[in-house]
Every structure is written in C-alpha cells, then in structure tokens.
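One chain follows as structure tokens, the form predicted on its own.
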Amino acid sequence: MRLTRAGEYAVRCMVYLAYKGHGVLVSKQEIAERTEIPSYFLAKIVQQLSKARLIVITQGPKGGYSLLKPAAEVSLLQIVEVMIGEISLNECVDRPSSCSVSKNCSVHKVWEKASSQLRETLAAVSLAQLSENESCIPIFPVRVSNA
C-alpha cells in the first residue's frame, strides 16, 4: 500500500490546521502556499475533510479552513481512511470472498495482521501529537518574488 498524493496532502492540510490551532480560520491561499498543496487539489481534498466532519470550510472574501475537532481527537489514520478508504494491504483482506482459499491460507492471515498493525499505529498517532513540534511540521517556506 502506499498513500497516495491526496492522502499526503490531506495530512499535510490538517497537521498545519492543528498547527495554527483548533478553530482558527485558515485561507486557501496561506494553506496552499506553506504546505505546498496546488490550490486547485487543496480544494477538492477539503470538500472530502469537511464531509468527514474534521474541517470546516468558510466561504467568501475572509474564508478559509479551520478544524472542527481539537487535534488530539483526530487520527492520522481517520485522515487517510478518508482519502483513500480503508486500509488493506490486500483484497483478500478487504474482501474475503475474493479468495476461496483465504479462510485457511497462511499468506491471508500475514495481509490482516499486518494491516491491522498498520491501523493501529496510524491510531495511535493524533493530529496534536504531530503538530507539537514545530521543527517535524511539514511547513514550507513562503516563496517570496524578486518582481
């Protein structure tokens, strides 16, 4: 399994939302900027956060993004799973029927362990744990124009 360029970026998003802290509006701009997200792809991943209930979007001239939740309630893996769907490293994982041999194949019971193991330390981790660090924010410098 790897996370794909929307699940990075959505984490990007949100660990510098509970950066800036629970509740603060955020604009686009300023989001799209320091994260390094395209504003056109920063706009379809929020709608997804907001229908997941962890952001907020506000519209107009003074919107932007804030979250919804206090970032020690909200896990990295609720950030992924709601970009990519849940994890599996296997289809014989997501979908046992897939496989007539799954029930009693050795690989299978591997694949659901270690995709187990996968969801539980994704879990594990909160958005207020990787934001309380300011040196592992994944914050890039604003690009200033010699124009």
Given for the second form:
Number of protein chains: 2
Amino acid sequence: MRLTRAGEYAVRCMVYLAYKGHGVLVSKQEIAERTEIPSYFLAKIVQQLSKARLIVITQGPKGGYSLLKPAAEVSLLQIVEVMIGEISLNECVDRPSSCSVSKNCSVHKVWEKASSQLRETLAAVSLAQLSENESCIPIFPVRVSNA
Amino acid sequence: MRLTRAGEYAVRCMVYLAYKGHGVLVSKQEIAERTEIPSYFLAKIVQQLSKARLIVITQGPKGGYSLLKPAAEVSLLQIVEVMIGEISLNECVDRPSSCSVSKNCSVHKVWEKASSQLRETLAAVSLAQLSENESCIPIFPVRVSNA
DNA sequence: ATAAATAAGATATTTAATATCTTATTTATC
DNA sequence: GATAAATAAGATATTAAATATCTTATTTAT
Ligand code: SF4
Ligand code: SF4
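Return the form predicted in complex with the DNA of this protein as a structure block, the form predicted on its own having already been given.
Okay, now the whole complex, with that chain kicking things off.
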C-alpha cells in the first residue's frame, strides 16, 4: 500500500521541470542527476508522461523534456495515476466484479470512501504548489565530482 | 498502492468471527469456506492475528479461533496494520532517512498528510460496525455440493 | 492411545516492480 | 548530405514481494 518508485520518480521529474520553468527544455541527464533517478528508468517514465500529454519530448542534440501544461493545471494525482493507474485501495474498488459480495459489503464501502478521499487529497495539490517554494522542493544536492 | 490479499483475508476472518459472536470458537474450515480464504493461507494469517492479540487460537479437536477483544474495541486499521505494517503511502513517510531531501520536501508533506488521513479513516471504523448489519457483511454464499 | 484439529517452519509459485540493454529514430551542426 | 548527439521503443534481466502450498510437530477431546 505504497507508491512505487516509478510513481515517486515521475513526481520528482515533473517538479523539477516545473522548477525550471514552463516550456523550458531540460536534458534527460540533468534531470536524472538532480533528482537521483536512474537514467534508464527515467527514459521509461517520461515515455508514459509524454503519452499522457503531461510533457513534451524533444529529440536530437539539445533535446530533452519540458512541461506541456502550466504547472497550476497539473495535479499530483494526475502525475501519480499516469504511472500506477487509478488509485484504488482494494481490488474490489476498481473491479467490484472481482468479489461476489461487493454489492452488500460494509468493508467495501470503507475502501471506496478511503480511496476517493485519498484521490481528493492528491487532486487538491498542484504541481505549481509543489514547486513554488524554492527552499522546499525535492531537488538533490549536486554531487561533488571525484576528479 | 493497494491492500494485499493477506490484509483483505484478515479483515474477512475478523468480521466473520465478530458476526459469530464474541468469544465464540469457530473452526478454520468454517472460516475458510464461508469467507473464501485458501485454507493454508488462513493458517498463516491467524498466526499473525494471534501474535497481535486480536484472536485466540484453540488447538486440538473442536479447536478453532475466536475474538480476544470485544468487536467494538478493534478497528479496521488495527487489523490491516497487523498484516501489512504501519500504513505509509511513500517510503519516505515511515523512513525519512531513506531520502536525503525529506526534511525540506513539499511532496513529502503531502504524503505524510495523506497517510495519516487514511490511517484516521480506517481507525474510525470498528469491527463492531462492520459486522452489525446482517445484510451487509462480507460472508460468502454457501457452496452447493456437487454430490 | 487415538484421532482430530491447529502450529510452525520450509519451500514453491506467481506476480509485479525495478533496472538495464540493444537497436532505431530524430535533428542540430558542420 | 554526413556526422554525432540526443531520445524512442522494445526486449530482457534482475530483484523483491506476495501468494500459495507442503511437511512435520504439537495439542487436546474422546
Ligand atoms: S469482502 Fe468486501 S472488502 Fe473484501 S474484497 Fe469483497 S467486497 Fe471488497
Ligand atoms: S523527494 Fe520528497 S516525496 Fe520523494 S522520496 Fe524524497 S522526501 Fe519523499
């Protein structure tokens, strides 16, 4: 009952892009280093973010990634659900047919309520909010080179 | 970001015991059949519930399981957390040291809030509530024998 | 003493998540 | 147009967790 690494990484990547500014092109290498995401894994993640129309990918030299929409219009929920699908805290919430008693189950109702409550909480947070306070964004210290 | 089967089964088992009544001894077979839990898996689950002092196990012929505490004093959260540990929706919530920026991370705060909100929601539901309405408890129809 | 029940530990099996590799494509620059 | 620098996309390992099952031991009513 925990966010996957892929979900966590997607959020970091988006917050970093928002921090760099709307429409600003940032290279994969820079993102991978500053947010501590394995470079190859980041490549997989941005493909999904791109398909979901949250970012734009530019190929070729000087290529990289940038936000497609203003950060105020993207919620934390959207980012997370691109990576892990619609949040449901029990299988019967998104697939009621998976359990034959779901129509009359008191526990089912609790998981439904808890799931929507969680989704609302995440939907209420925008990417803009997450990146507006310079001192409080998930960007990692630059590594000192060993050279 | 979803409850495990073990967690789901533990809840079913506890609700069934509450439905049968406080202190009433119920056999493993009966529970496994009526709540559709694989019998061997149920054995593993009750061991944990017993260690957590939520149920009492009686060995020998006529053995089985029964609630240790009144159903009103057991919350859904307790049952779930016996099986999956304390709920935290991101690794950095229960292990802040796992991420070097957790002290100043806006995203971290959201996951902390969401996690405690979820825990509160589940803590507010008692086993008694879940089993009080006869028509609305997760007990599966008896299977018709093929004999 | 017997047999019916669960206990406890070990072992498969399955699934999902994570990470990496390889080949292909795009595009700025010369 | 050729080259090289970047990402795209699909394939493949690797790892870890969850799920399920098996085996042997223990308990206890009869
Ligand atoms: S018993 Fe209730 S809570 Fe459990 S899976 Fe079925 S509908 Fe969902
Ligand atoms: S970047 Fe923030 S949200 Fe992500 S793991 Fe670190 S502290 Fe948690």
